[in-house]
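Just the one chain here, the form predicted on its own, laid out as structure tokens.
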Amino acid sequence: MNKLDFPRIGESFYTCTLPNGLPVYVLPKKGFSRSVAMFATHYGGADRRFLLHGQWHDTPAGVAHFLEHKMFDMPDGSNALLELTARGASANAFTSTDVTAYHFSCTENFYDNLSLLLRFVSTPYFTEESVRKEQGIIAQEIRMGEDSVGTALYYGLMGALFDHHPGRESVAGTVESIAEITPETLYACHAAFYRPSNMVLICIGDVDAEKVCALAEELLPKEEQERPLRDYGEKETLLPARKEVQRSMSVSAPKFYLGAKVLWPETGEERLRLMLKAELALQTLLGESSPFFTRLYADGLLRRDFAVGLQSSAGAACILMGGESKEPDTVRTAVLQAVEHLRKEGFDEERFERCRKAMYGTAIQALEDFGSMASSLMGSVFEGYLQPRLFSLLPELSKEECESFLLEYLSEERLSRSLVLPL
């Protein structure tokens, strides 16, 4: 078991990697009631071709959302979501482009319920008739997401932004893709992405992390298994693959995403480091306090659902901005001016470092969310970084290298656009 110390928060993580690959990171918080577990595994939905064993498989898009669906299911015909929920505990899961999330939080029976987590994540039990179920309710899912004026724009903007990744297609892919899943999909795709190697377990609060890491070796298989290797296509310029997108939905006013693809870093800490320089370069350009948003809201050309930021999965990432807008024309073309006038006078130095602390103040509150922690932890596990890590590379961010961030990305030619119009 080693310690792993960050003294800029005052917090310290135990950690050990167990004979079957597993990662294990727990964080001893004395004194707090509620804890949390949550047991990953990497992959999700973009991660539809794969190879293993020398094999390559071909997998229908919305298998891994699938998956997540029918772990809860027990071969003595229990329901692990129901048996948590008696113990007290709030349990949940999750699929996004690349992670597939097992969680809960309690103040009591840590860990039975941790072993529990640790059981049904790893134990599938399908059959035909329940895959067959699960296929209409998630056929339903899915129908009522077309209907979903968030869902529109984002998805728009990713098919507007790539031109294979799979990203770009729905994490519960399509009533006609999930028809295809059979009992034999699901036990063939567990056996490869639900490996230990493949995974990572979280706990934080009032815990033992000897006892954790003990308990994990107890339950999950021993020896280490070959991870798969992911097929994502063939390398995306960094230009967009259509420059818009438009759908007419039942909306009271346009909606717009614009968005740039960005080169993400082959290892973990200059990926921090560019997600750090690309939120703190992009808050001080565009976010809430700055010029350009206090001047477009006060004119009725943004509101405060105007968000932006770095988004990344699977290989690939983008900057995403966008919200409410009556002309959103004016806020493209407003954006493009921002670009300009930082490349002739640059970030006022004054408002840089303000955002600079606000972003650390918020990455401070953020430490007391155990679920919110748990799952920026394990995220960048598998990215290949530590979050707490955020604390030592923040301070070194320099105002000309968040500059040149957004000078080289923010452009008229890299920019797409996504946009839902009233009917």
Second form
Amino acid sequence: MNKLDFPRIGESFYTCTLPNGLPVYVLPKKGFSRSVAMFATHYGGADRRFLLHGQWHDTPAGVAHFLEHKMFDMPDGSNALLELTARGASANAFTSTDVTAYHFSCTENFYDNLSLLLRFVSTPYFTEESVRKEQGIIAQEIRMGEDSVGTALYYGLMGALFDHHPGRESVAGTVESIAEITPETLYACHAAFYRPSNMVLICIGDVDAEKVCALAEELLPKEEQERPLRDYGEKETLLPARKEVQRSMSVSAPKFYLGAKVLWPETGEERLRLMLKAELALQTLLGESSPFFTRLYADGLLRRDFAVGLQSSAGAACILMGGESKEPDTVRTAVLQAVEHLRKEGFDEERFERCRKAMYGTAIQALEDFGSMASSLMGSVFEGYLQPRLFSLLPELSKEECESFLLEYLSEERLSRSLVLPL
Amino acid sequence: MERMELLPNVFLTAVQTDRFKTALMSASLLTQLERQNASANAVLPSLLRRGSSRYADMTELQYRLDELYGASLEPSVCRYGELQSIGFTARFCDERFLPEKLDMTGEMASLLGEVLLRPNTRGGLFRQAWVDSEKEKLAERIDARVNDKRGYAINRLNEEMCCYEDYGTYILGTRDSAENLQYVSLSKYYKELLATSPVELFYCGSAEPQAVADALCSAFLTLPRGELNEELGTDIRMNTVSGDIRFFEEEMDVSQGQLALGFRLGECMEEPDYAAIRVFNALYGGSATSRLFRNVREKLSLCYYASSGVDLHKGILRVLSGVEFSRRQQAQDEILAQLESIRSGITPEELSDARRSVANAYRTVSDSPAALESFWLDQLLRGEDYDAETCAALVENVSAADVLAIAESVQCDAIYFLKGEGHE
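Given the form predicted on its own above, what does the protein look like in the form predicted in complex with its partner chain?
Once more the chain from above appears, this time first in line as the rest of the complex follows.
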């Protein structure tokens, strides 16, 4: 068991890797009533083609998410979600492009709940009937997603930016693709990706690290298996596949996402640095205290829901800038003008430092919620770094590297756009 | 928790704790939610945030917030029954975790007072350009109601079901009332509101309550205090509007239907047993072991979700369910049938599951500053001063008979259905 200290934020993590390859992270928080546990696999909607027992498998879109729904069924006919809830825990799961995570929070019986979490996630049990029934439920969920403006905008942009990376398709799949799923598909994907070496266990709360590790060792498969190989197709270029994707929906005003692909580095440390650099650079250029934002807000062209950031999943990274505007074209032009201004003048030193302070404080505020802390720690472990490292790395970033990041990636030919227009 | 009256009808509720890395400080003016004023109330926080006498515009204000390590100062507009609460919520880092020495409590208290009380005006009136731009944004937000289909269905149910009550007022008002805002009358209205509204201040963080009180006192010293609006409150209607359930439908380009059912909690609101009402709600549709979740969603696969929620201020229960258009009747029948079946009895397991779910929700209140704020304001505005631990204990004493009494008292008043275009 190792202890990792982060003195700037007054926290210490306990961590170890079990003999079966499972990394475990525990953050003890004395005096809180709520504890959370998250057990996640590095497997999501994009992982459709993979190597198992020496053979490449191609699976329909939506299996990871389907599996997430079905994992709660236990062989004795019980349902782990209902059982956890009946014990007073609040349990849930989510699937993204590259991750499936199961988590609960509770105020009592933490170790019993943790045992159940470890057992149900490592126990596949699917029948023809239960798969058929779930196809109905998920079809409804997919329909609901079709009405969601956020989903349409997001996948619009992914489809515009990426040519063939599977991250461009909906994590839930389509009504047609999930109809192809059988119990065999689910068993194969579980065997390939729900291996301890491809997963992570995170616990935050008034809990004991030794006890967590002992439970995980007792309940999970003992032998270490290799991490699965997956294939996302040929590496994409940095140019967008399409300049624009448009859709009409019942919205009150146009909504847009502007984006540009970003090269995702190989090592964890470089990835964290890129995430921080991108965030700080984008906030300084386009954030709430920027001349760009203030002007467009005053002109009624942006609202305070305008957001910028970098996101990455399954190696597909991109800058995202989104919001609502009656003139999305003007916003796009203004972004490019802001970059041109940056090319000539550089960032104002004082403003850059203020944005750095703001980002530091925002990161501290993000530590308040155990659930989102577990999520970001989980994501960072899969990407090869530790989220709290940011507090020592952020003060090191230079103005110049932030400027060159923007100048490199935010250009006319790299930019693409997703639009949702009123009917 | 400590509660003190800092100025006439200006109350501070302070929770001192060192378990968090952040603190929360908020100021809310309370007023009656009424059709004629909802838009004026709703526009004020955003308008005030445009600039103050010290921080002339949003850029200067944002500079200040950035310097204070990304502190946020968000306009808030919310409701407690038929009360509308408007103001600001500030969240900021506890100074123990900052690389430099700052008096965050003092800085944030003074920012709150500055923004709420000293707007950047011209000749004592709001700037016309700012009013015009904020009222347009408000109108856009009102239009944007349709973007979130679930929230829209709930709002529309409220409007239809409570069309004779203030409760039916949408919290942002209507597009017309937003467009009709005018800078001269709005300036006058703002001054009146400042003078007549009770003010609720809330703080949760590591500072001493007295130090917070001192900081807020000096920040709010110039708050004018006039004749208090004595009429403030929520009118609870016990019975349904007509003998039969009223039905409302609307068409929109959607692929999934939204079915919203509104109930009056009825006579049990004469002397409300809030613990029993919450347990009833958890058992009926407010938790993952509820009747609606287990039967309507899991057993019959009738819908993707079906859940219930209560408004304890007003005595209203709402059920919302996402269904395929063709299965609307089936889902509706099942939702009503489950209420009927609760009346004829519940199992000890479902009772204890429901009690545990509500009690646990109370126990986790102390884990987050925001949860503490909403818990205490909700509690105090209903005239209760039990802490969350006491609420949890009360919940654990709720009996099957208590739950059945609530179920007996509940009556369906109205049903709203949002369906696709051209569907039956």
